[in-house]
Amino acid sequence: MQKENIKIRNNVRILGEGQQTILFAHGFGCDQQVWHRIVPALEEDYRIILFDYVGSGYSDKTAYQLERYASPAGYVKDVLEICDAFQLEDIIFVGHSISGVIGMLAAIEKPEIFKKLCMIGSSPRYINEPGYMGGFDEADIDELIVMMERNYKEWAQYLAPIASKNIDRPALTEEFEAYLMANDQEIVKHFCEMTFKIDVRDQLEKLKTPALLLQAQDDTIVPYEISQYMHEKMANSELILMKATGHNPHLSAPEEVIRFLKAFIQE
């Protein structure tokens, strides 16, 4: 695809003029604006690439194809097409939640593009199985999807405080709820189902790219045990348990995320 088509499809924006490129990938239910507390501290020294997955933010929603985006492979393809269109190489990929996994799969497929990965609150499998605690029973996920179909706003109001986990800072919950409400609801439902039913545990050992796992405390969506599991399976990984709480430390504790990210980039 032509560069301009990719730029429009994924609402690609480029900031900063540094030599090192950082590609930020937002999590489920959000868009690139979710990085607004992180980017200002980095754009003076780095080249920043921001984008929206198809169906999110100001992406071209007419480009959404259910078959393509029914699995992580479609989103991986988007990431690699962005890298190809803008001739990105040796990049630092920063992915929140499901995007950490999408970045991992992209780095396995095209390792020459990726210098390092930073995975914030990511999980290869959310559903519990004998001997594996993903955090949710399958019935919980099914109920969540039914809630989305029945009353999307009620679902967003239910999920936002669970993800934010900062009761004394209601503005964070309101901000995350606003992200959930801003995107195409039908596409978000499909994205939700894809996210919470993935299983890419068999891919963890294939990753050779250095990876930083940032895990917040009291994360209901991705328990600490998941990050420990990933760290054990990923040979070239570093796990940091942050002081931040909840699933969105880039919103609740940006200074801490920036500090660890800068240290990781400069290693």
The other form holds:
Amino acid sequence: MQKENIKIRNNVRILGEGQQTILFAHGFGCDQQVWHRIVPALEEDYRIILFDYVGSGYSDKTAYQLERYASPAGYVKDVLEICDAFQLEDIIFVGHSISGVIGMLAAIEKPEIFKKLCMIGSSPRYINEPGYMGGFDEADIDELIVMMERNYKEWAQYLAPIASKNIDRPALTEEFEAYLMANDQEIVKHFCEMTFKIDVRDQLEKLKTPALLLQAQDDTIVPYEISQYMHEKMANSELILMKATGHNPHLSAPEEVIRFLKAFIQE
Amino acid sequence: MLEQLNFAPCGYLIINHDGEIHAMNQTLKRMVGMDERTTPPEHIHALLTKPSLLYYQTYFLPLLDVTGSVNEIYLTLKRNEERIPVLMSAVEREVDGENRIECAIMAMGVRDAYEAELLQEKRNALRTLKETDEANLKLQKLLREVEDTKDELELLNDQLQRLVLTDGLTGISNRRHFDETLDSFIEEYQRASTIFSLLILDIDFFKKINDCFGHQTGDMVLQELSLKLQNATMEKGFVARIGGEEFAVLLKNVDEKEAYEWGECLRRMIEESAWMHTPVTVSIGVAEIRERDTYSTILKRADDALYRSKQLGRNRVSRSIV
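Now show me the form predicted together with its partner chain, since the one above was the form predicted alone.
Now the complete complex, all chains and molecules, led by this one.
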């Protein structure tokens, strides 16, 4: 029952064959479909688990609680509850952006579940402060939130047609769907605030799980210096500067991501 | 670039998937404050403000990736230190064997002001709504508190009422309660012809008890008698202590004849029952309500009857003879 609940709540999908499980966690502002270029190359050899955080994609948005998801801890709980419900152990966790951090926090809390951790374009802190260049000022983040607000209707289309393919979801009445859409905007805004105001620098040294940091070039969200900073603080990490550019190498250069990911898993 | 496109009244930009700029028309150059002859920057990142960069990377590109086109996205471009609000639409298609992203960019200075106002209004409305909700909650809380206080007060009031109407020594109804009850019985008689009778009881030689055994024993006799009267009448009669050693019983739907029997019954019970301290007897006067009776007249008749019982030697019951 618990498993069924979590499956629906987080829109969990299981694909592929294999002994080794890989859990993919999407970043801020998107959902599990961002992995669609990575998954096909891995599903022959691995068991793949995809999910949406509560509040994202086709998760059960009625499960969204403002308090729980006001900090990364709520999202960490999502991950650990999925692991618990599906009795996952010794997994490879692949997280994009904020999800790299969420995976790291989960691995610090329950190291026995996590065999390896791959963080793509993750940052422990986005906002500048004396002695630390996160890349952004708070005013930038506030303006980003306004920008999201202004572009919400255009962006919301992204949720609809493609996502519905191949995804099991409970039948929603039109009215209920409209209600969800109305709620989405606030949730997206909160997710944005949580993400860009995060500060987990003091957690980096606590991670014992082997970690791979994949850093693309010209990633304006997470500059290379930040990956270096993380690499220095983490006990057991490997930092790779990819040929790919931008913040979404798993979309723009899937082959390269797959290559590094496979090598890391087989190491 | 085609002359017409180069000077079209909107910015036109071609980039590749990595954001490298392939071409950029004059209108766009002017928009971002560049000289027409300078070569365009290498990367679209150079054109975008920081928040736009964030938005571009987290939303714009994934959206374009999934749908192949993006429409009417609000972004801001950099012109020196200024920010230029624009709407950007983009389409990805194959040109010369390579994927290219073509973008149309429309400056929206005026629309931006409108939108900013709308957003501000929306925020204000949301805030007002939130404040109203909070005020409402506060009011509801206050209302609950008031209701709680009211309930408490009512409870206290009930207790107070009981205290006000109770005789402190014996715990049965006091004179005030008797007066109120008699008034209400008279009122009911006048309104609904519900008859009733009044018995007044007085302990015989009570002064002697006080003198011989002390006031404390006197008080205990009063308490014991109260208990006996209460037990004897139960719910059928209303018993009160209306004076020092004087008691009254009101019997609804009982005429004088029956009331006399009640009186006789009580008298005998008191005479024959066991007493903890000292046995006593009572003299009783009986009166039934009559037409035109008032509080005073019925009381007077019962009193007169009591006086006659005393006159005739005490420990007896008399009816009013007037």
